[in-house]
Amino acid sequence: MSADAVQFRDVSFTYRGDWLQRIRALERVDLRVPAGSAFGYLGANGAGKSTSIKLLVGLLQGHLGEIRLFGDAIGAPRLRARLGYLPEQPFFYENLGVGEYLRYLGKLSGLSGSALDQACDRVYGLLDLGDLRERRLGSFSKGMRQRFGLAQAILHSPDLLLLDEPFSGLDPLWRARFKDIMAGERRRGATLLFSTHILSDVEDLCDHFAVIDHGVVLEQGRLADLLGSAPLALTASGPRPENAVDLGDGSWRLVFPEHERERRLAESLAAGASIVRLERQRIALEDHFVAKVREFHAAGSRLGGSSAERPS
């Protein structure tokens, strides 16, 4: 098995917009989603998140570059059984009841007999759908449709769960419930990839992330590496070094990057300072995301391009 559940290699995709204009939705995207990870795909509305996911599941075609799932090129029918997919705007046959529709989808995923019964009972319990199995989908609210959408995505215990804005339309209680279910799917062994523009969701669930804007991946990697790159804050008393902030109670604080740790501590101790604490400052993921996007657009401006003409 490939070490990556998903690989994008130099992937570009355009579609026809108004007045026959070609819109670049993705531009030379390289992306790696490690197998078994929880991967947060971050970007504003229209950044290219949904396009990427639709290419993965085969709803869009005509891309340049290479996309692979578990080491195999996309398009192989046998790969579909390994995927669970919740679209951003799911469509259901509204005249069908929950139980009837769920069993139908389970059969399409290769389930039958007792295995199908057990799978349906599992998602009924997880998403409180058991008492609604006779109810037609057409009567469901937005939040209830999201619940059914997640149920059908996890019904067959897929190896890769692709969720496009899964928390849309949910109240706070169901947002928390969805997070618990998604974490449970990962503990089962599934790879989790979900798109969002809510950064706290990524902090709660993910160990890997990518930031995309206007079809360009600006950054990707391990969330722990990003959070671990935050500067250190040394609080001490005694002789105050240059650039340290006087805290007004005889102590001071000095902020510096990780690579200066040993030098700063040695200098402070040699000067006779008494160390109170050394702590890592917290990176606010939202601030980091905004800074990355602003930096990207500023680079485009320096190159003389508009927001539609992005640097390669």
Given for the second form:
Amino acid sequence: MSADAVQFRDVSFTYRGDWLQRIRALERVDLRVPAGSAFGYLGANGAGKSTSIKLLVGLLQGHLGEIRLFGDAIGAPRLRARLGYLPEQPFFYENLGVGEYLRYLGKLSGLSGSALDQACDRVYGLLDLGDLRERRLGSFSKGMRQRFGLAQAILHSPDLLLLDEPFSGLDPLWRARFKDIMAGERRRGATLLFSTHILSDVEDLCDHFAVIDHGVVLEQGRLADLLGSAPLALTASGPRPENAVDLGDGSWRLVFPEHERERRLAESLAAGASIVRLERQRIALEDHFVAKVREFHAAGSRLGGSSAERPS
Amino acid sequence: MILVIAGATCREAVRSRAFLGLLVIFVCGILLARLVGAISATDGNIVTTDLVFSLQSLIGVLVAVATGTALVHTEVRQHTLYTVLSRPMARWRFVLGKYLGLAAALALGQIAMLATGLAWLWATGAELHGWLLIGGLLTIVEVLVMAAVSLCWTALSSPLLAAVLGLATWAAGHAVSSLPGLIHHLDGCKQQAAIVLASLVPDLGRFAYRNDAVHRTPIEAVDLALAFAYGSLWIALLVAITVAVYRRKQL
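What would the structure be for the form predicted in complex with its partner chain, rather than the form predicted alone?
In what comes next, the whole complex appears, and the chain from above leads the way.
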């Protein structure tokens, strides 16, 4: 089995609009989602997150490059048996009831008999849909549709959950509940890939992340590595180094990158400083994201590139 | 899997208000038909029967064009097909299942109209006979062919244009049967062109037995079997074209 649940290699995709209109949505994307991970796919609206997910699901075709799911090239319908997909702003047939709709989708996923009954009961319990099973989906609010959307995505216990803006339209209680369910799915062994532009969701749930903008992946990797790369803050008293900030109570504070740790500590101690504490500053993912995207836009402006043709 | 999709499509269609609304319109129509029959100068029962069967055909075709053009397009526009196509299933199964579900719903609607129409004719004293039933069944085949025509046009164009083209195909399909009488007036090249153009649309005149049925004009068993086979072949061809288009479509 491949160590990666999802692999994009040099993937580009262009939407064909009316007549000769062409919209480049992805530009030479390389992406790796390790199996078993929780992967946050970050980007602004229109950045290319949904396009990437739709390519994985097979709703879009005609990409350049290679896309692999659990080591196999996408295309074969049987691969999709391992996927659970929650589309962005999901809609469902209005005149079908919750119960019959779930059974319908369960059958399409290959479930039948008691396995289907058990799967339905499981998601009724997880998403409080049991009392609504006779109700038609046409009467559902946005948040309720989202709940049904997650229910159908996890119904068949997929190996890979693709969730496109899963928290959209949810109240705070259900946001927390969704996070619990997603964490539970991960404990079961599923890989999570979800797109969002809400960065706190990524911090809460993910161990891997990627940032995409204008169809270009700007950064990807382990969230722990990103957070671990935050600068260190040394608080001490005694002789104050040149760049340190005076805290007013006789102590001072000096911020420096990880690779200067040994040298700075040695210099401070040699100068006779008394160390109060050494701590890692917290990276605000939001600030990091905004900085990355701005940096990308600035590089694009300097080169005069258009949207997805900007360099990464 | 195809039948699972067909079942859900059929249930969704027959529960829609539009579907029930059209049945109500049909009932109002046949009540009016009796009124027209009563004031007609000729045999009132014949006129009423003729109107009831024409109404079944007209409403059937309009519903087929409207629902056929909306069938997959609505799924694409509302993204309802995302949760279906993300499952282990080839697109051709989805399109075929959708068509079969629509066909089942249309057939149910047509049978309901036929049964209501026949019951009304019986209740009002009109004479019932087996030819009427055959006329009604051939109308159902015509409606199913028109549903496939509309589905195919939607795959190739926008829903509005598809509806216009669907109705144009219906008009052309009924004109095709009169082509043999006209073709002798054309010279070589035009004659060939007319034959080619006529072969591009289904000859819907093959299913228009209802007027003959009202007048008890018999239809040969072979002609009946050929009409069913002809309709099935056109449906298969049109659904195959639709499948080929949707196979590569960006959703």
